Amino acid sequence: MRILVLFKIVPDLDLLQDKEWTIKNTLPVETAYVKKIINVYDESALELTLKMADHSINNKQQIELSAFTIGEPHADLFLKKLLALGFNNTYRVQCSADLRFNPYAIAYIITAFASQYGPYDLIAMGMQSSDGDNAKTALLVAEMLTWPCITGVTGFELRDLDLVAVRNINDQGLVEQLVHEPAVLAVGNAPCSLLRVPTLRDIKSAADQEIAIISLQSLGCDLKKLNRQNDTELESLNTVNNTRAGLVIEGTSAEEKARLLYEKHLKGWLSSR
C-alpha cells in the first residue's frame, strides 16, 4: 500500500504576543521571525500514518510512505526529520507565493503531483491548517481525485491489503468504519496528536538521502491561472479580542467577600430560576 501524507509548515502563533501583531497595508501579517513548526493536525496526520507503518510491519505488510508539502527551503530540515523517522519518500513542491487564502490551487497542485506520482492508495492530511483555516483542501483534492473523503479522522489502522478501519467523528458520535482504497483522509482531533522524535542514529542515516524537489511547471501548474479561479479575497485582518470582562469584590475578609458575592449577585440570579 502506498500512503500519501500532506503537510504544511506553518508559523507557531502561540509565540506572537497580540502587540507584536503588525499588519501591513498588504494585508499579511509579518510571521517570518517566528520559530515554524509542522501544522498540528498535520503533525496527528504523520503520526497516525507512522503508527499504521508500525502495525503493518508486525503483520508483514508492506507499506510505502510519501510525504509531501508546498513551500520554500525552510521546510526541507522538516522533511529531513521524517526520513528520519522511516518515510520512504519525502517531496517539497518549490513555491514562494502566498496560498494560505486559496484553497484551490493547493488541491491543484496536490491533485497533479499524485496523478504524475501515483497511484496512491491513501492520502492523508490535517482537515485544516492555523493560517488559511478554511477546511476546504482535503474536500477538494478528494473531488479532484473522484476519491471519497472521511473527515473528523482520529485514527486509521490497516485491516487488510485493501481495507482500512478509519475512526472519525460526526454527527452520531466516535464511529469506525472499513474503507476500501482509495481514500482521502482529514485528521481532525487525534488523540496522538504529537510527532515522535528521531534517534541520533536515525538522523545520521537519514542526512544523505535526498528530498525532491519539484517546480510547479513540471506538474503542469500555471499560478496565474490557479490564482485567478481562486473564490477567496482577502479584505481585511482584525485582531479577536479574547479578554473576558471581571468584577473585583473589596471585602476586610473571605466572610463579608462571600456575602457581597451572594447579595449582589448570586441571589437574584439564583431565584430566577
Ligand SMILES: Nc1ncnc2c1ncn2[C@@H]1O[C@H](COP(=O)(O)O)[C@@H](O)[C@H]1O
Contents of the next structure:
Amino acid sequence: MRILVLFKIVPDLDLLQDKEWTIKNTLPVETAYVKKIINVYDESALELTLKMADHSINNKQQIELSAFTIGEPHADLFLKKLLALGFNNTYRVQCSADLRFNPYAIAYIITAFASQYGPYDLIAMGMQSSDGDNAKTALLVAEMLTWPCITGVTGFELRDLDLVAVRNINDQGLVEQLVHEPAVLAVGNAPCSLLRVPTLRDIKSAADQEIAIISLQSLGCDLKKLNRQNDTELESLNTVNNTRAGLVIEGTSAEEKARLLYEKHLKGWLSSR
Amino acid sequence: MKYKVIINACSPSYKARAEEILSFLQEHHLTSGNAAGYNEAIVFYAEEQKAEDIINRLPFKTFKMVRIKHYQPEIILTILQELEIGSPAQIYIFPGDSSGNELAVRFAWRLNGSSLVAVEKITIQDNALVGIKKVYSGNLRGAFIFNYKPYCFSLARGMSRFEADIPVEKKNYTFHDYSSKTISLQPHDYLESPKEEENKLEKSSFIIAAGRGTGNSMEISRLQNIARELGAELGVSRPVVMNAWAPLDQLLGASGAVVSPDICLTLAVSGSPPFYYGIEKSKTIIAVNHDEHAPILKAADIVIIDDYKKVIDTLIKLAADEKGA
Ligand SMILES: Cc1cc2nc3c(=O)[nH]c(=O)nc-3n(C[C@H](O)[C@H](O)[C@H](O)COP(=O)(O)OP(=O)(O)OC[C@H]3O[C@@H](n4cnc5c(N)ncnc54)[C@H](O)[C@@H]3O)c2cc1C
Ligand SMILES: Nc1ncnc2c1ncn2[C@@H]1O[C@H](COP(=O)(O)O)[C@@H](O)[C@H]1O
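Can you now output the form predicted together with the named molecule? The one shown was the form predicted alone.
Next comes the full complex, this chain leading.
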C-alpha cells in the first residue's frame, strides 16, 4: 500500500504579538522571520500515518510512506526528519511563489504530482493551513482525483489490504467507518498526534537518504496560469480587534482577588439563575 | 441575485445552522422576494419519521425536502448536481459547519464556480461578489473576490441567529426521495454510528474554559467537577484535547464549539485568536492568567493576574458557603 502525506511549513503564528499584526497591514503579510513549524493538522496527519504503519508491521503488510510539500528549501530540514522517522520517500516541489491564498494551485500541483509519481492508495493531509485558513485544498484534491474525502479525521488504521478503518468527527458526531481505497483523509483535531522525535540512531541512518526536489515545470504546472485560474482572489486585509475593557481586579493575594470577583461580579448572577 | 440555501438536516444542530443563515440573509437584505421556487432552501434528511419535525422547525418558507440514505457528501453532491445543473442559482449558501464547508467547496468545483469557506459577510462590488473571512488563524480579516459563478460559500461558525417561527401552512415544500440512490464511489460502511446530540456548550449560559496551563488530566477532571458544582459547562483549548485530558466535544474555538454564554471564565488560557474565536460572543469574559502579557487579558472584560488554582479554589469555597448559608 502506498500512502502519500502532504504537509506545509508555516510560521508559528502563536508567537506573534498583537502589535505585529497591526503594523503589518500590507499584502502579503511578512512572516519570514517567524519560527517555522509543520502546520498543526499536517503534523497530526504525519503522526497518524506513522502510527498506522507501526500497527501494520505486526500484520506484515507492505506499506510505503511518502511525504510531500510544496515550498522553499527551509522545508528540507523537516523532510530530513521525516526520513529519519521512517518515511521511505520525501519530495519537495520547489516553489517560492506566494500561494497562501491559492488552494486551487496547490491542489493542482498535488494532483499533477500524484498522477506522475503514483498511483497512491491513500492521501493523508491536514484539513486547514494556519496562514491561508482556506480549508479547501483537501476537498479540491479529492475532487480533482475524483476520490472520496473524509474530513475531520482523528485516526485511521489498516484493516485489510485495501480497507482502512477511519475515525472522524463530523456534524453528526464521532463516526467510525470502513473506507475502501483510494481516499483522501483530511485530518482535524486528532488527540495524541504530536509528531514523534527521531532518535540519534534514526537520524544517522537516514543521513545519506536524499530528498527529491521537483520543479513545477517537470509537473507541467505553469504558475501564471494557476494564478489566473484561482477561483477567488484576495483583495485586501484588515486587522481584527478583540479588545475589551480588561478591568484588572487588584488585591494582595489571589484569594482576595477571587473574593472581590465573587462578590462584585459572580454572586448576584449565580444566585439569580 | 438568485440564491439558494443548502441545509444538512442529518445533523442534530440543523436548526441552529438554519437560523444563522436566516440572520445572515436578513443582515444582507436577501430575504425579500422569497417567492415560491425562487430563493429556496434544499434540505437533506435521512430519517422518514423526522421529516415532519424538520418541516415544523425550519425557519424557511420555500424548500425542497430531499431524503437520502444517510449523510454522505458524495451522494449529496451528486443529487445537488442533478437538481441544479439545468438552471443553477448565482449564489449557494451553506451552513457554518463541517458539512457546509465541504459541500460548498466541492459543489463549486463541480459547477465550475468559486468557493469560500467560513464567510462572515458579503458585499457586491461592480456586479461581483466579495466575501469577508478570517485568515492567518483569525489574526486578520481578508476580502476575497469570487471569480466564477456560481458563488458558493459556507458561513463562519457560530454567527448570530434569528429565530423565526413560521406556521406550517405558510410553508411551501416538496418531497424528493433519493434514499435508494447509490454512487459508484461507495467508501462508507459505518462501524459505529454517531450519537445524535447537540453540543452542550452551545446552549450553556456559564462556561469555564480550561487551557494548557492547567497542566494534566487529573486537574481537568477536578475542574469538570468544579464546573458542575458551579452550574457551568467545562470547555477546553486545543492543547488540552490534543493531550487527551478532555474529549474532543469540549473543544472551544475556530475548529471546535463557538459559544455565547452570559459568562465565560477562562483559566490558564493564553487567548490565541483560534481559541478566542470560540468565546468572543460571550457577554462577559473573565480571564485568570498569571502572565500579565497574556493576550487574553486585553480581550477580556474582567481579569485576575494570578495563579488560577488559588482563584478557582477560593471561588468554589465561596459558592459552597453561599449555598450552605
Ligand atoms: C489552524 C488552527 C486552528 C486552531 N484551532 C484552535 C481551536 O479551535 N481552539 C483552540 O483552543 N486552539 C486552536 N488552535 C491552537 C491555538 O493557536 C493555540 O495554540 C491554543 O489555543 C493555545 O492554547 P492555550 O491557551 O491553552 O495554551 P498556551 O498558549 O500554552 O497558554 C497557556 C497559558 O496558561 C497560563 N498559565 C500557565 N499556568 C498558569 C497558572 N498556574 N495560573 C494562571 N495561568 C497559567 C500561561 O501564562 C499561558 O498564557 C488552532 C491553531 C491552528 C493553527
Ligand atoms: N504548500 C503546501 N504543500 C503541501 N501541502 C499543502 C500546502 N498548502 C496546503 N497544503 C495541504 O492542504 C491542507 C489544507 O490547506 P488550506 O486549504 O490552505 O487550508 C494543509 O493542511 C496541507 O495538508
